[in-house]
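Below, in structure tokens: the form predicted alone, a single chain.
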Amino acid sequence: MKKKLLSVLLAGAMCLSMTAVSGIEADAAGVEVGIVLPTKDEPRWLQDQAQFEAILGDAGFTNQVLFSQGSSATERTNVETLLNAGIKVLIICAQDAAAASAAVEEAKDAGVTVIAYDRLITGTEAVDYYVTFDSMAVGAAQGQYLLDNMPEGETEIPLYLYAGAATDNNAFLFFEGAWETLQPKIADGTLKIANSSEAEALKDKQVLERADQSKIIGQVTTDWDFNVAKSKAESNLTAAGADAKGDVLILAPNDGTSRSIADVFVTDPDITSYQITGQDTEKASVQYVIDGKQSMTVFKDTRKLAADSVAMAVAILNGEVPETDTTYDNGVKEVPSKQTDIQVVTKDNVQEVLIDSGYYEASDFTGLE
């Protein structure tokens, strides 16, 4: 028995217009989609799980979501479990961009179509498609926010750089987008890098090679870990002189690390003010934004990303070519990709972007005007 049109289901579930899947019907018989996500320990991935289960379930597709819990070995076991369940499409957000290649090659050998989700899997031909937010644009938005909100008329404004995990290709893209935006003001002396000798050595180079990025990220990585971010921020401030304090700018890679870093900076009596970035619009960080403890967060609407992934999976299952709009180089091939838009959220537009759109409830927060 044919199920409802998937586009109708997506519109009903998310109040979004998903033209990419308009007119596609889903036959649930014998169809399974497997999803592998990095961890249950971050709110972002639990939100993604809920979106996948709701959209695929309402569309009539059997599906299963498994978590790798920070382990590439568990990730591969999860893929094997899903292969044994008979999946036709694998949607996987890699724990480690390079290490995941073995798992997806196993899936590809089994005749499964592989969609890399949110994080590109590198060094393999076995990735068929990639669905992502525009990671360069995320970093550029973070960098531009800092430029737009830096103290006026000052020079050598301290800039603290932090990045995600060196095993995550997205961390490089986020940093690249931010660096290329910030670098002209670093080079002309408006900004002064406070916590990376490698970045300081490269301050005159706007377009960094991968090896250059690796040197910097090696110094400023948070490993996407709250505790690592907190410890690194504490060490940075302990080592910083008076000229690296006062009014400062902080490039934090995501919301979890942003909160940890902000909590450190706010306790230093020599920090007069700070602007700090984030991404993922986690509830805790939205509250921080409302309270003025985090300056911004980049909204990556996981409803849209999950829906784009489902649309791609449906096209594949129906024997069609999925819609893509760009490619990403994974070191071996140009992977056909679909990008999802982003949006900057500040205290001024929390209501409009997150509440009025139905992403969160106003009751989730205090202090909303």
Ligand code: GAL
Contents of the next structure:
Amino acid sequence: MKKKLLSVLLAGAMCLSMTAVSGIEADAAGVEVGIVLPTKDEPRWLQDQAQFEAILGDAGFTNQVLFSQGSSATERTNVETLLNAGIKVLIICAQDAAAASAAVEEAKDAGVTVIAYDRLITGTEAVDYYVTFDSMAVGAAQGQYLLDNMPEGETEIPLYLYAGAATDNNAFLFFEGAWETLQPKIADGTLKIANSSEAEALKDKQVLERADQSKIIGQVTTDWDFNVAKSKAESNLTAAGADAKGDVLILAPNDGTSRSIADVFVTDPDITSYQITGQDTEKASVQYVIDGKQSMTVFKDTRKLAADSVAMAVAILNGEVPETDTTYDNGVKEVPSKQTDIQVVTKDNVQEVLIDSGYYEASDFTGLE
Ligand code: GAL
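Moving on from the form predicted alone, please list the structure of the form predicted together with the ligand.
Full assembly next; the chain just shown is listed first.
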């Protein structure tokens, strides 16, 4: 039984390294790999779930995916449920970077290897590995898109800033990447921040400290919640004078918030045009991009991230040291990490990046040529 399991694992590893995963029989009691994701309410995480189930299932690993539904308490219970089911490896995308430390310390104490998935868990030794997209590059791509598409020859172009949840380490990385890209044009007066006095006060500082970022994010956070994003956009536009209307640029951190912010801006008669960013290639946002309601989104290929995490889990289950290519500082340690590139998606390359690659079906959308 043990031998057979080992060969299953080896076959799984080989299979995964070729990313063609099929035809391996499962032969294990209990759950080997436990996965905890933040919420079912954002389509992003359903994409990840689908990838995990496909890849782990095909590779013959018993696995269970649980959702925390926005609650660190539920997340902790989920981890305990998986520990009771006998997992050897925990793949966890934290609801709250700091609060998750207690749950992963419990897992570590039970002898489980912990892989932080997509979002880093901070302030604890109990994170063995981190598998992530290049989040600084996400923010930089959003900022660069706005610069490449801003109205030509104008100055003091209104720039509205929005960010993710302050409990998510990625929200800082996205913002940092965007800020470093946009800041020179804010400092030279091409752009004018329209909705954050904290950002305005820091406009001459190219590299922000974490405390600076916290001040700005404190004002412009969406909490990754489209209702929060909507009401923040509404109150920003209510407070904005005529000089903050016209042709505007909007840094929106992800697709859900981008759609709700865009829906608010489009109804303001004093907004002549807007460019708005996004992230995650959620189907609804890809449709918005095709329809010209959202300017861009960032493709994070969840097939790759899930495959990298599974390959890591397989190596661990085989007693090997998993492959990593960088490290991330979580405040107490440099966590060995595996990082994946991102890709900008606009109307012009939806077909090539998302359809031709098999990520989505053309029939998922209307108006695709
Ligand atoms: C981030 C994640 C993004 C986005 C966001 C909102 O941590 O990297 O892809 O989904 O959370 O859930």
